[in-house]
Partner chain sequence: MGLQNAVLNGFKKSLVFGLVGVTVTDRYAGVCSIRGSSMSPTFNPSPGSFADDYVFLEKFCLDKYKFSHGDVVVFSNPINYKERCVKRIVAMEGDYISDTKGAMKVPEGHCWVEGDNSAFSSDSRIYGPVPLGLIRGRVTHVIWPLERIKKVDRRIPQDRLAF
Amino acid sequence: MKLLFTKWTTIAKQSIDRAAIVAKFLCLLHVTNTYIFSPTLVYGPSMLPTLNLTGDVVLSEYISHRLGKVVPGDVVLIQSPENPRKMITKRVLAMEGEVVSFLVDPSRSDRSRTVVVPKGHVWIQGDNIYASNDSRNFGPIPYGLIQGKVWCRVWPLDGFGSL
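May I have the structure of the chain above on its own, in the form predicted on its own?
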């Protein structure tokens, strides 16, 4: 009887040890995916030709924007100012205090407008100005809506590399 009890105790200890390893791995995966970097599927016409219409998988890192390391030219993930449940991918064109001139409706007229980006905001635009809903439509966005910075494209493989 004692031998059977010892055997079950050993199995229980091994099971707990393995469950602890799995739990630690899942915690590490969660922290990495939430606070360091994660893969993101990006699709749609607004970032053509930089990103594909049918979808690219990019690695987005979540540290730079928290340290204030976002600069004009960076491609960023942003919580949509129009729909908070949606993430959008755009390029930062200007930071606070900078002056931006843009075409109001490039497909219909040459009318332009000039705006100064207010403190704590950034100006974002898609690379495809004809098919992008961006700061030209909803104005400068608060810096706090930036969720991450696109680091590199990982899929499709022929487009692998930094943006």
Contents of the next structure:
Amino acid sequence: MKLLFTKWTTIAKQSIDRAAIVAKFLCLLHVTNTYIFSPTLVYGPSMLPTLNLTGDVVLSEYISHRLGKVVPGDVVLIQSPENPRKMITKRVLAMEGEVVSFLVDPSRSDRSRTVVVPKGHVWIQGDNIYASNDSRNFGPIPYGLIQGKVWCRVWPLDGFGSL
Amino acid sequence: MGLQNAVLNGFKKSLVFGLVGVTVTDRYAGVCSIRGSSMSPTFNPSPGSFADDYVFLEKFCLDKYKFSHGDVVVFSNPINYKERCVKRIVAMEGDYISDTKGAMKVPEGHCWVEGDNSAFSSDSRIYGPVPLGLIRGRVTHVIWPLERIKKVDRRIPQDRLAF
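For comparison with the form predicted on its own, provide the form predicted in complex with the partner chain.
Every component of the complex follows; first up is the chain already shown.
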């Protein structure tokens, strides 16, 4: 009877130890994916020809935006201001205080507008201006919505390298 | 030899503790201090006191971004992403808020926040509706000073909504 009890306690102890190792690994994974870098699948037509329509795997890093080192020309991952559960990929065109001139709806007219980006905000646009829902529709977005910067593409292999 | 081992062990243990702590604070719950009197008397009711209130935040709400009227939330300041603000949600997306110029509709994916102490609060009346993606947690309890430990109520201000 006592032997059975010790056997169960050793099994319990071993399983708790193994669960602790898995939990520590998951914490390491979370910290790496949130604060350092992670692979991301991006898809959609708004960043053609830079990113493919059917999906590319890119490596995105999460250090630059925390240090404030995002500059115009960077492709960034953002939480959509229209739906916080959706992540979108666009290019930063202007930082706070800069003036942006853009074509409002290039497939329908030649009308262009000029806007000054307010403090704490950035102006984002997709490379494919004909099929992109970006700052031309929802206005400049707060810098705090930027989640990461796209660093290089790893899949498909023939597009391997920095964007 | 023994000292080197002990230092290495201590280093490993603090690294693991740091990783687990960061993961728990990011995903489940955290504590933060409140500065300023924009939420008096809910937080920091006496303006001259030296000690700030500490509150308990929960982060389970960031999974589905389901917030309701009257929630007190912590979010990144839209004007300056490095700062955090704590305010109460007065109106959600789709509601009409009565403004100086009439009624304004809160856009999709945003919320309208105001401080409980209207006179000293810089909130949505100044910087407009806040995207839900900027929210970093919901305040549930005051945990310091000990004599004011209590649950933070969801007080719904009735006179701000236009319809």
